[in-house]
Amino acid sequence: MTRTADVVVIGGGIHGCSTALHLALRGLKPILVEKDYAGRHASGVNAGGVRQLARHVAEIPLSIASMALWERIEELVGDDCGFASHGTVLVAESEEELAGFRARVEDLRLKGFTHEELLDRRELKELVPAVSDHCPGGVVSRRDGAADPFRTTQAFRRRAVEKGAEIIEGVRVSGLARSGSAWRVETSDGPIEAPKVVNAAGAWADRIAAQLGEPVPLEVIAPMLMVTSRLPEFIAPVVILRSRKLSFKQLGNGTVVIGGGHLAEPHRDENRTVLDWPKLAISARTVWELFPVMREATIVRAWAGIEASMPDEIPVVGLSTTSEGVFHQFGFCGHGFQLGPATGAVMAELVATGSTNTPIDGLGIARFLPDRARPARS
């Protein structure tokens, strides 16, 4: 028996669940198909950073729009998602690095973006007293913060269902093809037909795109994270580095989550990752050097999630170039959690109206398709 819907959303991470919710809020009837369960991979196991800081300029408008939704997240999804706004601080470890940060902040202001503020040594110490004395300053985005990733994804899932979306978990998509005026999505639980399809399949999204004649150089990655034993409270903002791979934050229970981009070995077709312990040791050494207070902490657990990265380190968001009624939403490169609320809203707007008021120039899939290989839109 063939199910029908207004839209089929493929993928149940925060982006797919957010899109399903926003489609339902517009009065559409989406069916979301997830091969595991919502939040099983990147969306449920990331570091939970909610940051506008240090983003590629092409995704800043989307990030700003998303922050406005984070600030009323409980109104949107019926749960505060553990969101706390204590800012994010990018720490410079040398005067040369600080000069580069200064140039970026000045360039952003010329472009009309004011969310990043330069910090001198004294201001950095006021915000992050525990940071090593060798750090000469940094940059802060004061509205940034962090949330609980799995709790957030589940909140979007629950609210989407409450508003009329159907969510089918444990079901794999095996094919996508045109069927008259609709798209036929073949699944392990039978076919679904709908005039619109959203490809939010994360680390598996390249396979959907390839079926549409839009092959992309997606890399499957598995960013690693560690969590420590409990410590007395010593830091409020999230801290990140650029010279070395680090993201760092203390949770309300005193534990510290350490991440930043060191990668495990992903096996996407087996739903598993293999941790790289020497690289985790590098992260631990970075924390040891930057925060002396951490030198007595114990690492309790480490893990990694499977997600998608693109060569230019920004996501693919927008219409298919080859297939009318198909939309792409993937490749968030390890920093897509904060973008989830607004990307879902933008995708629903695109599906419903064909355009969006949020600038997403530079995020389309066309940037990976040579003109000579790009089929005409049907």
Given for the second form:
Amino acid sequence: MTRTADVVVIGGGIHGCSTALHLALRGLKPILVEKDYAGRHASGVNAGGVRQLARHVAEIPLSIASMALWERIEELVGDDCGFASHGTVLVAESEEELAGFRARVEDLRLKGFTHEELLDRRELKELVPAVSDHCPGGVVSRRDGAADPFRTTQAFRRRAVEKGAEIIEGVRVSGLARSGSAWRVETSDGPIEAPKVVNAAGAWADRIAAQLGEPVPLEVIAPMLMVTSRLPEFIAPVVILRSRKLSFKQLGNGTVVIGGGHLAEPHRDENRTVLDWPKLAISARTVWELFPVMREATIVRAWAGIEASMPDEIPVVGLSTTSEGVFHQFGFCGHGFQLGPATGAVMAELVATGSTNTPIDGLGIARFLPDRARPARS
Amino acid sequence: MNAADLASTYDLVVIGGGPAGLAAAAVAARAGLSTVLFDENPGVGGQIYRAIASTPLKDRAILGDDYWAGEALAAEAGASGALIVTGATVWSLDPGLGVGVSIAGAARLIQARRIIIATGSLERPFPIDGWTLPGVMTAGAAQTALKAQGLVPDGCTTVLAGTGPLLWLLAAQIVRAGGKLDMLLDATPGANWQRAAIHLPDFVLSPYFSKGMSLLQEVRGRVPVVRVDGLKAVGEDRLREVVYRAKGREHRLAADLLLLHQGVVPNVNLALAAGVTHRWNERQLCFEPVVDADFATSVPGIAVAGDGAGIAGGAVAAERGRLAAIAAVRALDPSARVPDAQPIRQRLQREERGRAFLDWLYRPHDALRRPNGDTLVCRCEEVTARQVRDTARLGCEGPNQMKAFLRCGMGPCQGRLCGLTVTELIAAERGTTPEAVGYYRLRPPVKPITLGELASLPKSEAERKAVER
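Having displayed the form predicted alone, please output the structure of the form predicted in complex with its partner chain.
Now the complete complex, all chains and molecules, led by this one.
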């Protein structure tokens, strides 16, 4: 039997679940198809950073819109998602680096973005007393914070269902094709027909795009994270570095999550990753130097979630260039968790109305297509 | 031995120095493979032959012939040319046969051409009310103290409770060593006989039969034994009373020490972390790796020998280790001389005889495996049975989702003390099987390491260059 819906959303990460929720809030009937379970991959096991700081300019409007939703997340999804706002601090490790940060903050101000503030040495020490003395300053985004990723994704999933979305887990999309005025999405549990389709398939999204004649240079990545046993509270904000790969946060229960983008070896067809210990050792040495208090901390677990990265390190958000009624929402390059709430809202707006007021120029799939395939104006 | 002294590559890395690991290392090294055996304890022997070279209990009657059989195995491995490194914790094993190991606070990554996991078994969780109170220990911990330090319960009121052959063995060993056991509470379900009886003929013909009978007789002659079908530990600050139900009546017994045991299960953490396929064993109520006749797993190059491949005891473990090592030698050097596998397989068969009877007879009680109410399930994160059951009823389908909701299994023990309980509770609440529910996805490090140890890993060429520049 062929099922029908207003929209088929492919992928049950935070992006697919958020889009399904916002579609349902607009009165549409979405069916979300997820091959494993909601939040199984990057959305459920990422570092949980809710960060506006240090983003590519093309993403900033989405990020700012998302921050507004994070600040009322309980109202939106019926769960506080463990969201706590203690800011994110980008630490400079040299005067030279700090000068670069200063230039960026000034440039952002000229563009009208004021969420990033420069910190001098004293201000940095006040916010992050445990940081090593060699750091001359940094940048803070005060409204940033962190949330519990799996809980958040599940909260979006649950609220989407409450609002009328159907979510089918353990079902794989095998293909999609036009069927009259609708799209016919073939799944391992039978076909679904809908006039609109959202491709939020994460590390598997290139396969959907390829079927639509939009091959993209998606790289499957698996950023590694590790967590320590509980330590006395010593740091409130999330700390990130620029010249070395590090993100660092202490959770409410005292454990410290260490990440920053060193990559494991991903095996997307087996839902499996193989950790790269020499790279985790680099993270350990960075922490050793930056936070001497951490030297005797115990690492209890390390892991990596599978996701998609694009060559320019910003996502693909917007309309398909080849297939009317299809929308792309993937390739968040290791920093899509914070963007989930607003990107879902923007996608729902796009699906329902054909356009959005949130600037997403620069995120279209056309940037990866050969010139001849590009429409006159994207 | 320092971590820095290890070679970067070995033909065979054996993880665990119990009977399976010792036997495997001996066969492989004698056949010419470069072989290293890592064991995290101060000496080899594993749990069964713990402290075989150093135990203060020199009267051989106390620990018995089955214990002292470990001496020959340890000597064989020691003389084989295998490098045996004790105090070495293996914290990572990947499907490409990379091994992460820590020795004396320094870590190294080495490469193996073949792996034999011989990490043996651990005690099945015994989640009853009060099992986390001071004064309540596992029987295994008591046996460790006995073998390694010659310590026995003495001068306090001690109760041993649970089920399984090791319970009786420990009782006998404690008494022989001059310890005091006030009561043995036998929680073996009476109904088990129905399923065990059919396997009785095999059992009678097996080496277990006469050993088992004399052990039962010895213990019954010296310790009061009571059949129970309900058990809890009671006390505010520490154990004060053991409360048990016998013949439909509740009894209270003032006690200082309660030793719990309801069988052992394969220690699957390292194999799971390496991606080895496991399955549920309904007879032994645990997960075990899927292995072939040579104990090779689903991951090429990785074998699991010993009790880690399914509980069968020390003698079987050694034979399994030999077979796994012969297969490793044949794969790497077909011309090398190895022992004939046929007689080993025959010995294995003989030893395995009678196992079905023991498994069915000592299958622990449902109520002692699947607790209710406020009984703690996950000790590290303090998660109760009620929380797990409620969350399963709300729709949580598996232990990995449960981890995310309740944090159970996310503490330093990585689920060793709650994994089976959580799987069985979810299966019970959702009306499905443990096989369908599955187990925690295990994340390395399989044993915790300090940030400093991890930072001590030698730098890669690329990283050194980056620093010089």
